[in-house]
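Coming up is one lone chain in structure tokens, specifically the form predicted alone.
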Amino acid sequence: MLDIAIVGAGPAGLLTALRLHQQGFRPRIYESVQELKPLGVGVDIKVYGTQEIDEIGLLDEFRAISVDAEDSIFFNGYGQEIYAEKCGVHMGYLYEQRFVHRGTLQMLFYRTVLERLGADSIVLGARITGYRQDADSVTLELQHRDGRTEEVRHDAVIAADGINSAVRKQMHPESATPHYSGITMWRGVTVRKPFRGGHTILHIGDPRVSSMIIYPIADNVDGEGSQLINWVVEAERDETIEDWNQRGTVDEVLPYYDQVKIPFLDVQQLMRDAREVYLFPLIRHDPLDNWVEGRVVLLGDAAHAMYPRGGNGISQALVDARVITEKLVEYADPHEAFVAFDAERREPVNRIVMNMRGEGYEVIRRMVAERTDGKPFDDIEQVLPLAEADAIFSKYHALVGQPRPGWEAGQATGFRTWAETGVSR
């Protein structure tokens, strides 16, 4: 059997360890901080990323810390509804669609290794620094948190060490520096009672101007019945840093909301109570065209950075860990595993990354907004007829692997009315 490290103890180098587990492997994780903590906001856990949960034998941990999706609503910049769809098993998919906080999930990970492979086969305080192979072996070479500098080697290397990845900028140098985009992200979470039953994300703004995302992350977070709402906001903003731990205030994002009356959520009111706020400026990684070299292989944001739209990072990264191991089973040479990996996942996931960068199905807010000239509408369906609203969604979700229960039979899944979301005027 081979023996295999993982470089970062994220969500997916965590799952890759536990679907590796699942076919009799033993691998190691190296990670750089000394304490895996639950830190972050939410991240929507789209189906086939739960599908992915609950084939490593953890739905119902998972659904105890997350959220089901019934609803996804979209407004424009006065609080008008533009479209709305179902979610997930309410639209008719096998699997739940899950909103979380990150940092729970990653620490449900985590003590499901500790678990099942044991307290040695996670080692922290341990950064990778380089790594040099031949023609049977990867030797990996750590700086731990005392000071100690150690080299170990291993028969293959999967390295999920994130967007700034250590292994990805040793294999491709050229691709070292992102490009900042030009949008900054302000992510915060707020507790409040649960919104339309708890159940809703909404979809809110110009885009032109700035893009509002809330939804609820955690249930009863203060024994009242209160929810964890997790909200992001999109505007410009002159920013470097690639961090997801910079922390921020809702004062320069709070006047593009002035003109956004939604009858059952104070959308500035929410800001405002955010328990706290991050910055994350949204950075270019160009897709790669290889992701391995020899016996050492990316996966997840190391391989596929991609911006945070859509839950679809951390769900690709999810599918990446089953692939991969699919493939560690199937080859007995780790190379062949890896490119046969790389063959297969590269390049969808690459026309993932770059949809991403544009608007995804967030498009017909813009739409919206460019047709009204950014003012209020009398009537959506001469604005943005529901056909051509249902057409962009399909498309979309069977862009990320996820096709529209129905769609191909030409039932429309969209709706538009208060009374079917389930909310009176």
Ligand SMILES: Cc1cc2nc3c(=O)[nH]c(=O)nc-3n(C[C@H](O)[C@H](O)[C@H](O)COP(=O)(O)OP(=O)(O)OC[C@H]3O[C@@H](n4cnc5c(N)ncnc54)[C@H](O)[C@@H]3O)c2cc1C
The other form holds:
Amino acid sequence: MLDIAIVGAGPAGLLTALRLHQQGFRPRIYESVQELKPLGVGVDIKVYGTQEIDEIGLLDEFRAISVDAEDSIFFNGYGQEIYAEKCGVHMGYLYEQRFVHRGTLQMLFYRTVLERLGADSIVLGARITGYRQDADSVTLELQHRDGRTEEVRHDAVIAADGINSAVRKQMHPESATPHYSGITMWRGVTVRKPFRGGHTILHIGDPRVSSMIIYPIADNVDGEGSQLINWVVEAERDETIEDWNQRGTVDEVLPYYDQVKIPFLDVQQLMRDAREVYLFPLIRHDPLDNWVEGRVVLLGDAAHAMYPRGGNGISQALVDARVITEKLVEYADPHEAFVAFDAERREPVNRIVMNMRGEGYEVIRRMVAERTDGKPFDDIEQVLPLAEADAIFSKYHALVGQPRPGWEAGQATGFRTWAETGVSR
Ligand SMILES: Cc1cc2nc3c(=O)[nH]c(=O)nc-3n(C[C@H](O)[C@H](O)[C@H](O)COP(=O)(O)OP(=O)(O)OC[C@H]3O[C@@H](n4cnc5c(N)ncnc54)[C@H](O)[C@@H]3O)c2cc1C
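For comparison with the form predicted alone, kindly provide the form predicted together with the ligand.
After this comes the whole thing, all chains and molecules, with the earlier chain placed first.
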């Protein structure tokens, strides 16, 4: 059995370890931080991501820490409704779409790795600084927190060391320079009572100015029925530090939401009451033309860092974990397995990376803003016909690998307003 090293204990590395373990492998994970903590804010797990979590036997545990997404509503910069759709099983998919705190999900995977693979399967405080390889093995160079350096040998290496991947930088030195888009995300969480029953995602604003996404990520966080509400605001700013843990404040972006009136939620108050706010710039990492070098392969954000929009970064990483395992079962030679993984995954994921740089289905808010010259409208059907919006959404869902149920048969699946989704509140 191959002796495999995984670099990074993020969601991608941990799920890969669990998938490999299901097939009898005993991988070892090297993680640079000394202690894993539940960092980050919300992530949106798509239906295909929930399926991956089910397949490693963690669906019930995942349900217990996350929120079922029932419907999704789009508003212009005045709070006028543009479009609505149901989500997950409510739309007819086999799996739920669920919202969760990134750190809580990572901790679930972490605990499960410790239970199933044992405590010695993860080496914490071990930062990989480089690698070299011969025909039979890979030597990883690592630095411990106390300054000690060490070299470890494995038959093959899966690098899941995130957006600033040291392995990617060595494999593709030319990819080391990120390009800043000029747009920054303010990512916050606020504790408050559920709005609209607590299962809705909102998309608000004129994206030419600023854009806001809001969804609940945890239930009953205070023992009194309050939820943890995740919100993200995008606006122009020259932020260049690519660090998930960089703190920010809301003052700069509050004025963009002065005019938004939504009947069931005061979005300005939501921002003002934030428990914590982080900044994260949207950075373009150019899609790579190869994820493999000999017995080393890139996976997760290390392979395909994308704008953290729409939840595809994490959900695609979960798919990577399954496919890499399938290939390592199919091919005895790790290089052949990695090449087969690259052949199956790279092009489709690179398409998603490029699509996320655009606006995905959020483009409907831009279309409405442009067609109304940024003013309120009288009749949305005259501005953006429902059939046109439906076609945009169906194309996008198919792109990320979850074609809309019923769409092929010609059934329209979107709605004009949230009152029509049938998700009664
Ligand atoms: C602290 C943090 C907070 C985040 N918050 C959010 C969020 O709020 N919303 C969102 O959409 N996405 C967030 N992400 C990114 C999200 O987790 C990923 O997009 C997605 O889950 C794919 O995960 P990944 O495992 O490939 O990468 P990551 O989640 O980035 O995990 C990479 C892991 O590798 C470790 N690592 C890095 N370099 C080395 C090295 N040289 N040697 C050993 N280990 C190394 C890191 O410490 C980390 O644990 C966050 C990532 C991090 C690290």
